[in-house]
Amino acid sequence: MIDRENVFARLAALIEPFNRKSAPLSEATTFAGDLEWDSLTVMDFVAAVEDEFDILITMNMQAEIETVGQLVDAVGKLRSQA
């Protein structure tokens, strides 16, 4: 069982340098719509998340993750498999 609040807080800290519009963060925040990230920003962010949590996020998973909450779930799932 993951600590959603802890994972969210760690992700929020990773998002901060990429959050150029200072969009408010919640589990419903979308990467493309709310944060207006392009593919290069997404790739940089994914690399940071993988390093922070010692996980590997596949391209297929990336395509399915649209919100911060979905990323929290994905991190929890990947960490439980490790």
Given for the second form:
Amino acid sequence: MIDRENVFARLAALIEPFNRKSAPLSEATTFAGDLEWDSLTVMDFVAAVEDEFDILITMNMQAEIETVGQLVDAVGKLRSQA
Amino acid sequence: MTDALATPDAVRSDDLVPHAPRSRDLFAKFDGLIAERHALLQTNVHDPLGVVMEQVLSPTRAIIKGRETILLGTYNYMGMTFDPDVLAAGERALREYGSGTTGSRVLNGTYQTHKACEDALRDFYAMDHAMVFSTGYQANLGMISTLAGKGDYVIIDGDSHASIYDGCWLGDAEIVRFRHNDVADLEKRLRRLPPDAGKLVVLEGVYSMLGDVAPLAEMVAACKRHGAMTLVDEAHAMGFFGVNGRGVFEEAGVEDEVDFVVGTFSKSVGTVGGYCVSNHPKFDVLRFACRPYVFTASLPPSVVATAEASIRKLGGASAKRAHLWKNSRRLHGGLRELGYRLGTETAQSAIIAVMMPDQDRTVATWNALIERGLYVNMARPPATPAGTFLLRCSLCAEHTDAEVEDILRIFGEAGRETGVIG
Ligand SMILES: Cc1ncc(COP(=O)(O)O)c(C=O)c1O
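The form predicted on its own done, now the form predicted together with the partner chain:
Expanding to the full complex; the earlier chain stays at the top.
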């Protein structure tokens, strides 16, 4: 198991290059609302997350993930299954 | 709560149905789009998305706003739309079988003409099975949503055509995307999937926005290594690629490895309709399981008769293929000499995508081209990859050498006028 803070820190580093507005990051930050990401940005970012954690986040799963916190949960769950 | 609803002051005098909530206009979500269209129409003489072909003179020429225009934005790659044999076949079927079937393929909508068209496809591809759908869009919807069920995985390229995405949404499978045309990225994702899960990888021979070609040999090999079935959409390659015109999968030498090939009649074939061909022994069961095949009317007999005649001619059309390659290379090289930025380093297909700096200059240049009698396709996000604006040119085997030179002259004038080239 990897802990929450570790996952959040690694995700924050991955978000950084896509965070053009320098929006403050917390678990409550939303991808569509706060970060204003379009579908192309989401696709690049998801690929980066998948490669960082060696997991797959299916598009079905992505549809359910709105906040950074939800992504932390999803990564934790997928890592523990891997 | 009934009490609250009955309170008289909640009733507005103009309410016909007391207490009914005021309806929210479902069109409000389109206000941005409406404003954008409005702005575009205010600043430009012509509307790139409102072109009407008043007369069609040939596969390469039409009258638009009263002016004879060279068509460089159709998918009529092989120029079959006015082929005398194709027209004769359609006219005969129209007279003999009537204007339409009024029914599904699995009920009253399969005529001799539909069977003959599927025979032509089986011959063209040298495959055991062929199934004709009413459009290519429906072929992808049907194949993807039916083949991959709950618990299965569909693995798609990020730049896939809308019909492939929509096929994914229609089905119950898990959807995984890989980076466009990236073999290593595909393989990485295949490796992370459960080894015993059902997997369908969907690829395209030619990607229609930039006209780039998929590395099918490497991709199909990766799929085989991970036990995935493959479906290749050859919409923009059929008729043009490979010795027999079957598509990129023929040219790449993976004909025996690909499980399903999807295609359309709306491009090289020159009419409308879609299909899937396969050697899978159980393929025909899809005729009963595939909803976009079952729950829609079959194509009119005249349409499938023209498709059959066209497909039979496309198999041996190597002279036309050679001329289309010549046209594509000349246009690519010429546009580059003029100083345009193009979507691919070399001419990879009959689609040459001119990369534009922004929406305003895209529309302005499109207008400058049409004013000089040249029609191309304008493409913009979200249809295009990476938020790019494109003027997409697609060549036809019937464009003459002189027409291609004319096209280049017009592109030179228009680009200098709008400042896109020096
Ligand atoms: C890659 C691809 N697949 C499928 C289709 C759909 O074909 P049709 O026009 O027959 O619906 C298209 C056409 O736009 C396409 O580009």
